[in-house]
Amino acid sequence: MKICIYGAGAIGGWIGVGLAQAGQRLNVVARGATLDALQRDGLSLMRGDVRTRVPVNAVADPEALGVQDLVVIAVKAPALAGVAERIGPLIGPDTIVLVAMNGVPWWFLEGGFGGEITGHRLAAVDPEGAIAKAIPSRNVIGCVVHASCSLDGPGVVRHHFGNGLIVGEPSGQATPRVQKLVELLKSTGIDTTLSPQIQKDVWFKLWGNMTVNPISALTGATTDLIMGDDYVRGFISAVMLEAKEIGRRIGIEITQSPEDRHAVTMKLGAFKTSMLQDVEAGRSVELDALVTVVRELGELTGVATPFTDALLGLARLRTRQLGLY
């Protein structure tokens, strides 16, 4: 198979190294430090001690490669326009693109999902319709990580806990192309699960870090400290009520409770958010994907969400004030 990592970041370089593992050669489109890493040393994983490093096909312009059978997608949600602007050469009719990412994405109502706002294109994340045009919803295949990985450095990704993918179409059709690369994703040692709705996994991976995230990026708190209070824990709860009447609405039902879910999250111990990661390194976070976009679904489904607004107001101003947004 013709394969491209296109964003060889922590998640990215962690399923492209399992990849690479498991037979396939491994293309990566990268830039700057990154790009030069690859280039001199390969792509390697770091657990504990142990490195293991693969050597790859590292490009800074996707016309170098041509049409591929599987694009890995794995950036941040504020460099995904930008991907969208050069990834046209690497998708052909066929390309399988599978999109590795946090957040509500722009094909989240696609595939006759979302009841009354099937096919409503999202602004909150996709605001001139550039994305979507980009990259097709036929060719997207939709993934939720439930791996926790970061970055040594340029080319170097440290794996921490976590092994899991989700993947799914979003029409939600087993259809044989999923269920190749179902088997194509095990083979790399990754355990992965073929999901009828991907959207519902999207949503509710989502519900747990659309509050902690931005709250961690407003206080620089870890999620212990987070999660001990009783009035954050209470907002945080207010939030996630709003967030699972609007899943209902567009056919997602969460049985659980914000405790449960909370109960989840203090099993994390002192655990830096990937938001909380991203401020202290000075890159632009992923308020839109996480916050925003509920706020705009909230408004689609006629669901008021005042603790939603607050929490993105105030997340808003402190990431302008740093840059970061």
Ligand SMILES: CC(C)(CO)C(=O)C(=O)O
The other form holds:
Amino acid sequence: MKICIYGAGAIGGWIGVGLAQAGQRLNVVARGATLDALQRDGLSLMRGDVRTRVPVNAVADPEALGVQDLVVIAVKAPALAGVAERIGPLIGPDTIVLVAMNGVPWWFLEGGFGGEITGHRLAAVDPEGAIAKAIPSRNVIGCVVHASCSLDGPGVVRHHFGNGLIVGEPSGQATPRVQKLVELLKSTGIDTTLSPQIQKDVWFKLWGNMTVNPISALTGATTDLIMGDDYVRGFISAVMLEAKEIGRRIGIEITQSPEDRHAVTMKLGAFKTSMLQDVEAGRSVELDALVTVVRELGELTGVATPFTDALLGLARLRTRQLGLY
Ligand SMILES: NC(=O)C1=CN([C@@H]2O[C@H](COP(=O)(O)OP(=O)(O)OC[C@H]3O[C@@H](n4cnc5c(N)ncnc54)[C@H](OP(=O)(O)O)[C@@H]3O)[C@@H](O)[C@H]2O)C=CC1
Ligand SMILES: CC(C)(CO)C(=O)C(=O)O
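Let me have the form predicted in complex with this ligand next, following on from the form predicted on its own.
Complete assembly follows, chain above in first position.
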């Protein structure tokens, strides 16, 4: 199989090492220090002090690889437009593009999903439609990542906790290709589940991080402190209830209450969200994929979102001030 990781950071590297260990030859599109490190040292995964190192064929230019059977995209959302500009040579009619990213993706309303707004292009995540054009939705298989990884350095991934992937066709169908993909991912040792409607899993994960992440970026606080403040926790619940109603209107029933979900987030303890880590490292934030898009879906479905708007306004002001949005 021809497999390419586009975005060999924490998550792309974690999946990539698994695939290589399962016997797959791995292509990687990378740049800068990551490209240099991968060409020199291969790709490494650290679990505690144990290092697993695999060789990879790392290139700067997708043209050098040609059409792949599987492309795993695992970049931060603000980098996706740049990937879309260059990914063309990797994608043929039968290429599977597995999108291992947080937030609402550009293909969210594809595959007949979304009720009355099915097929609508989400301007918050694909303003000009360039991503959908470059990565046709028929090639896409959606993915939710339930794992925590970071980078010790370029090409060196550290796995912290969690070992799960949920994957599914935007249409929800258990096609032969998605079943084959599940088997491939299982062969890497990652607990992989086939979802009957991956958009529901995407939304459910988002329900947890669309609030805590921007609030952590605003305040610099860890999740325990955020959840420990009654007023902040109440505000988070109010935003979540707006998202819950939007979900209901596009066919996603969330049976949990915000408090049920807070109990899960509290278990993380003094955790720095990925957005707080991005702010501290001076990286662009995934605000549009996590929050702006929810506001857009609110408008499209006729749900008023005053609390989401307040969150978005404050978070974008702060991150603009920092030059990260
Ligand atoms: N890390 C985690 O624990 C989790 C992350 N996620 C989600 O997974 C996604 C990926 O996150 P994560 O792996 O943490 O991000 P990282 O920043 O660790 O990795 C992204 C990688 O993509 C590379 N990249 C970006 N743009 C390009 C480009 N144009 N060409 C080549 N390489 C490129 C970056 O390279 P460079 O350094 O050169 O910019 C970097 O190596 C995000 O949506 C995140 O929210 C979800 C669950 C958990
Ligand atoms: C905070 C957490 C773990 C869940 O809300 C998360 O998804 C993130 O850090 O991006």
